[in-house]
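Listed next as structure tokens is one chain, alone, in the form predicted alone.
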Amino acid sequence: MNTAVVAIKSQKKIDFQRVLEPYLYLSPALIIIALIIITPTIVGFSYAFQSIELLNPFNGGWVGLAHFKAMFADRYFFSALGNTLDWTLISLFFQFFLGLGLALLLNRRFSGRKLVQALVFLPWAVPTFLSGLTWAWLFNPIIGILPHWMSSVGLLSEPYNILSDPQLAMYGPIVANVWFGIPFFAITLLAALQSVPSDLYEAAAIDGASPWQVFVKITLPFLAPMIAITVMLRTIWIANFADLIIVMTSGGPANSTQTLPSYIFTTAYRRLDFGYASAMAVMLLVLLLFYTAILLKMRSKLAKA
């Protein structure tokens, strides 16, 4: 009796000594992201609720929700939410066709295709500092080209800097920003083309399907699972990016690109109110957790279709 206790005992040692040894090989990685991802977010959590002025330091503690109170009644907030949108929706719509295409086209075998790769990964390997700061530059009509082509072609009555200009400064960026996430969904699409059995294809070349029909009916099946993944990290990677909106036109003129990111930076790095930035960014951080939820679940109702 006391042979077979013995022997359960020791079995549920080495069962529990199973269970433990991979999180013993993972302690590194989970210390580190405890110390560089959880640890940050809490302490941004904290300071939503909390009065956090540098240029006032003696006037600082909890404040419960007196942020978010005020954030409801900001103008320039919702304003700003609204060009997060316009901001993420356009340049997320150009990335992705354009992206799409450039993979289809990629797909194929031609002369110089590996060189034509390397060239469409270019702009995602410049700096988006460098980037926004070169498309500045080229929106520039002293020293830039492309006010004078959208003049030529009828787009602007004359040369002039569409970023000084509050009807038209957000295309500025949204167009570096379209540039500079094209070869995103190239690379990730593409991978993804590469991997539909080209045992597919050849039958539907046999039965005389269009080369719609084939897109349709095979290509866009085998993406689907991709696009859903790459659309939605894209999405989050876009509402979250203010790197080129600060650069080319710091949020001006009159706050006309100023997006929810670009308003949170300024807030807490030139004004100052690390408090009431935070409020923001956990609004931010919410708005996305839902859209990544309904993402989701319309992912698994086609999966399950």
Contents of the next structure:
Amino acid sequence: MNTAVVAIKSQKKIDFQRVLEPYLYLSPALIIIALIIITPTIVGFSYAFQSIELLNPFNGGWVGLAHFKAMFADRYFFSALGNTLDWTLISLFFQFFLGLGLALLLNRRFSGRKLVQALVFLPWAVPTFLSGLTWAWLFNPIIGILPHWMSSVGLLSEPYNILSDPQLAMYGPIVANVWFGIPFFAITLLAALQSVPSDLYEAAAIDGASPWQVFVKITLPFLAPMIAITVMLRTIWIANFADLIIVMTSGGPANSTQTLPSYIFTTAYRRLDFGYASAMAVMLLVLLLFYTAILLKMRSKLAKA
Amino acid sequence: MASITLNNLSKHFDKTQVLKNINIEMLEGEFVVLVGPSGCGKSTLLRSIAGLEQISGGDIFIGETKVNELAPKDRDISMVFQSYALYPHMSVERNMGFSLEVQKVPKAQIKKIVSEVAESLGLSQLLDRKPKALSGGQRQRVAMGRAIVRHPKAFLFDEPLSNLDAQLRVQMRLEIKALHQRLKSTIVYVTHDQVEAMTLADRIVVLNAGVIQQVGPPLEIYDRPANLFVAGFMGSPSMNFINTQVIMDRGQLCLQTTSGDKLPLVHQYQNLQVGMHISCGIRPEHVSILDSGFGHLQGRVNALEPTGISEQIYCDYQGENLCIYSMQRSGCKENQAIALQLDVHKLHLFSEQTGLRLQQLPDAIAEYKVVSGE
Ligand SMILES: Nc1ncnc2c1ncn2[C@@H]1O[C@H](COP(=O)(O)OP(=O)(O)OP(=O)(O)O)[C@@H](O)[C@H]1O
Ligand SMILES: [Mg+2]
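Next, report the structure of the form predicted together with its partner chain; the form predicted alone has already been given.
After this comes the whole thing, all chains and molecules, with the earlier chain placed first.
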């Protein structure tokens, strides 16, 4: 009798240990994550429901959903949302397809391939601030060459700075962003390409598939998981990426290049309205979460099919 | 169906020559097996025929067509890879029908052809599965099915059974043989498994270091190996070799071993001269242990390997390891001294200088028949 009770007790102890033990080992990582990710997120969330204006320090305190109500009445918020969409989709489209093309080229054998690979990945290593400045200069007709080229091929009526034209200004940062982002897709897709077993290509060559059929029926299915994950990551990244815009146009002229992140940045650090900026940041987070959920759902559906 | 002819084919990677002056004529419907040690160039030869490797010299004909410059798909051959190379993201059905799919054959027709082939290979139940949900043997069959669906002029197999366990290998071997008899197609088959080579081949091609050593029907290669390499390579356990010299002993030509034992030569051989150094080969099954008397040679048992059905006895003679293969259980012990009797009709003579076989003269074969008929 007695021994049975003892056995049960020690059994419970062992179970308890077994449950707890992994968390003990994980605790250093958990503590770090809590400190540097979860805490700022919660603080940021709480700002979204408070009035925190450095220029108006006595007007603090909880304001409920006031910021969100203001947001829906804010014309600039919606124009920034539209710009964010343009900025993200156009940049992503060109980054992806040019990156894929580059990866396919780099996957072929040619002499000096190692060197070319290293050079191709250079834009990625240039600080964004620097590339933003350089591109801004390139678009400047006084020191840059691009406006002159564009006018000689007929894209522009005369060589002027497109960054100061509200109709065209957005394309400046987009071009810089595409240049900056191609290497990311090229690197990741090249890695995925090289993981396709070469005997599959040989089997396909014997089966009589044309190069296009090989690409569509063998290469693409192998790349699909990588494409899904990189496109998702890059969308979030580009949508959140304001450095180039801040450096090249600061959201101007006339707010024509203002995206949500750059609007948030301006609101927080120029107008010093942290409450409203946090509320918009929360909104952006919700939108991106929504997008990610849709993409993940699509992916799991594709994987099953 | 078509013949395959290789004329003076050679291939080198950078500076290393992998194939040298390969000349083979494979007949229509013939089952040709390429054997040779690892790295001798079997896969390279097969891949050259398939068009996956650019050849450095010579010509390849499939049927009457010279295919040197043709892309793999235009050579109308099928290849079964050692790794199977099944498309992992496609079902068995799509894998098998892929060659038709890329030719834009109507779906209904593909389905019909694939299901017929699947039926014949016992794959009908598995058509919806992905390759990773198949066993090794099933994958192998899908790979064969994919090759058959195309109705090619010739099949190329690169060690298709080497990833299977022994039992499955025997089963698949029989299936491949049945397949060949059913389709009557030209097959070039690479293996380094002796038994596969002997049982499947109409003709065996033995390769070593990129050079053809011998081409012939399996039993001819076994019974009359053209040189020391083929003699040592084909057959398991492999042939024994004894260093000897030709002498004339009381009017009879004999081989004398270094320790002075004499083996009488009962046949006549081309180019045999007294004083020649001969490497004398004798297969393990042609050596027997005498219960009494001295026999031809006296050895000492090194090791015994009973397999149940037979027994292999390794014994020491002149510092050489001699193998004896016997269907009887000898009851020998290690270190026991034994007397060995050689079947002197079955001696293989190779010149030590050139490594080449000394051909037995035809009248000697007639004599042999009389002797064995006694
Ligand atoms: N792409 C290559 N570049 C350089 N050398 C190669 C290449 N492919 C094969 N070789 C060399 O060619 C020789 C023959 O190779 P091959 O693959 O034909 O041998 P194999 O007879 O098929 O051997 P195994 O039985 O091990 O498959 C080897 O020495 C190998 O090192
Ligand atoms: Mg090989």
